[in-house]
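This document opens with one chain alone, in structure tokens, the form predicted on its own.
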Amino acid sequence: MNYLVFEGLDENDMKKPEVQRYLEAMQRELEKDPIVGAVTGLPDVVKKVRFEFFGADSSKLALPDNVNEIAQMLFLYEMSGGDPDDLFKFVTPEYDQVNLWVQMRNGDNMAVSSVVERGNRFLLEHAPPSGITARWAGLPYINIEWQHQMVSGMRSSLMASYIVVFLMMVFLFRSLRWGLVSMLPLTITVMAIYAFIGFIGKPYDMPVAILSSLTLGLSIDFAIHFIQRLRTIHKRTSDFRKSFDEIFQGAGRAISRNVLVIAIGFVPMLFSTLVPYITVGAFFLAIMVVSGLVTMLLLPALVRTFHKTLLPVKADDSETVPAAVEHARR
């Protein structure tokens, strides 16, 4: 159920002709989604009282066009026996603000959206009577709003913590080569894995949405090592084969356990019989494996492709170290 309200200026205002018949233009508008099952408003009891009062005269089926007989309907609905809080679902007792009920089949956030959408572009291609303003509310339109804030904010944060942590890698290996180069395990498992979220349909919910700003420190790490380890053997050697041999021996196998280790950790939560834990499970398990991939395979690619202008050999160490110089004139 979400729920469509209009609100006058003054008393009376929803007892107003034009704005019953407005109401019933709304209401069959939001019946033409396939998504909307019924919508209910005060128009309708003002049409059953006055088809009733009539002698059940189809041609009475319709609303009045003056306040007065809008008003002595809903007068005599009151009157009539029944529970007078029962109209006041759909009206308050000044007739001040009016409720459509809109009754829907699903309760999707995507359907939702579209009958509100739906809705909000009448409004625009259909100004309400003068003084007369509408807003949606109920349940599932909290709860798009709520999405809706939510992907935003998350969004707007992922990317203000993805130019933080490139800055930060910048200053770190006092490089700008070396913050672009180490951003690359992160940026292709964030791609990566959101590019599978979206191909098998798994909705943007909170768990995915909390774990996106986990994403970056994980992805990050094995790279800072790699790297950092890397640099600190080639200052010693200046010999980039030397280093490059020395950076699989010791790092890349304490990163490659570290990857295997923690992701297989990851594993048991798959088991869980509650959707979140196996999200949790599922999205840290791929952070381990993508970014230690991408970590051992694509940054030894680099930077045994560009060791020359990522590893170069300073001037002072040709001195001590002829064979290094000449390994890279060679």
Second form
Amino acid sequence: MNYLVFEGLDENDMKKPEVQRYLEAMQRELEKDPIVGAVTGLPDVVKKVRFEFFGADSSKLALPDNVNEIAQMLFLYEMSGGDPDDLFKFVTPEYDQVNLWVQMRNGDNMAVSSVVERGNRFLLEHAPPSGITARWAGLPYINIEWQHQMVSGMRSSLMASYIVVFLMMVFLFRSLRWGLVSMLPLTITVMAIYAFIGFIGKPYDMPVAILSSLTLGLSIDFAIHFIQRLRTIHKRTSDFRKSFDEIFQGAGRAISRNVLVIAIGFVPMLFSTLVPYITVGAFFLAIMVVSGLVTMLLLPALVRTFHKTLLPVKADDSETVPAAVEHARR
Amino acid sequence: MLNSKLILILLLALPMAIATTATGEDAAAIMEKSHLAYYYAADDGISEVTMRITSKRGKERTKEFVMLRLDEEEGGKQKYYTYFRKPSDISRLTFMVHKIPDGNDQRWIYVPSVDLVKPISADDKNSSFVGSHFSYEDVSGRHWSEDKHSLLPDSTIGDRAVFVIESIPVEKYKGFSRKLSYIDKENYLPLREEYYGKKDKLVRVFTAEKVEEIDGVTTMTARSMENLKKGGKTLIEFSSIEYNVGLDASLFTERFLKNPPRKYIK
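Which structure goes with the form predicted together with the partner chain, now that we have seen the form predicted on its own?
Now the complete complex, all chains and molecules, led by this one.
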């Protein structure tokens, strides 16, 4: 259940006819959304009591024009044995705040967002009576707010990590060029996955946000491993063809096995009945396959094409790899 | 030595045994006397009433009304007439109850904004009285024969000696499962009542806030009811009390709901 809360400045503000009419208009507006079942609130109580008071006269099933009649209809409800607690689910006993109950057929975040948006648009286009303010409340609304905050938080932290990883690569390889090359597997992997998610229309949610950060770590690992080994070998051979032969024997085999083991290891999750598990399983599979392929195919291709600048033949130019990188690749 | 101890115990136990055998009747008699002292003082009465309702959020709202009461038979039928003064959006609204202890009460309301008198449902005596923490029954009284009473050891409330009476509804009742009444031994007014609900939890507490002598009648001029379960409290204060003014039964008819008797309601 979602609630649209209206607050007045003074006691009894909610009994004013213009406020009652505004609430009723908002109820009808929200009900236009096919996801919304019914919107109930204080105007319904007033109308129902009036209807009953006039002997079930359907012409009286409407809001009265004067504040005293509204107040007296509500008082009648309090007097006639109805549980006042029922009434106070819609309004505070001081009549300074009301609650519209927005029932929805579907509680998913997209649906809730669309209803919230519809309400907010109405608030903008039709200003509430003076002194009245509105805000949303309720668990589904809290969910969309939370999700929004978390996801955008994850998005910005992902960007920040991306930049930090790049700077670290530049620093560790002591080379802007190698720094750029090392970022390729993870850049392409994240882009491929986001493109796929966008293509199938899956919303960017929590599992996606968390897994994107994991991609960063997993993909950079392959790149470091490959590049560091390549440079070490090249320092010895001074010939990129010879170095290639050697690296595909050693590091290349290790990376391929790593990809296969992790990718296959996550396959059972695809058969789960829980959607987040399937997402995680599919994600890991995709991360491993894409970043593995980029490391094993695109990196060597690039190095081959730009071997003159990336792997200069003069052995003096290539310095020893810092111990930290050696360590990181393990 | 052993004998003297035994005699002492027997001597101590004897009054208790007598008390227990007598309780059943005594307790009911005390409750009857209390009911009459509290709800049927004099033959009729008029009073200005101020009701301060404090919600669980701690906000207070006030209702003011005039109340006329006429007893038709002591402990039996009564008629109440209520004329609302405040809040202003319900001023001139009137309300009437014909209390029928062994049947269903009758209630009418006059709604000034639409100038109509209508009878209203009186099925639930346990529902709130004008949005306060008092129920209709708290205001008009629950007949003592509806509960089984037993006398507990005497106690004191402040400096007043009281009977303590435990009442258990004869038929299952949603108002309470058990009630403790602390009744002043001198004037029989209930100084405190504790209402217990499910699992014997204390749900509501009634307190006599002020007792005064008016026209020779010991009258509770302020009383409160606190709801411990849901939160909130209502204080009712009575002022300008007059007894035996000679109210006529004809005042308690639908005609006078629309046109309040100006003689008594200014």
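Here, rigid core means the biggest group of C-alpha atoms that superpose within 1.5 Å across both forms. From a predicted model like this one, the values you see are computed outputs, not experimental measurements. Positions refer to the first chain, counted from 1.
In the core-superposed comparison between these two forms, the C-alpha atom of P276 has shifted by at least 2 angstroms.
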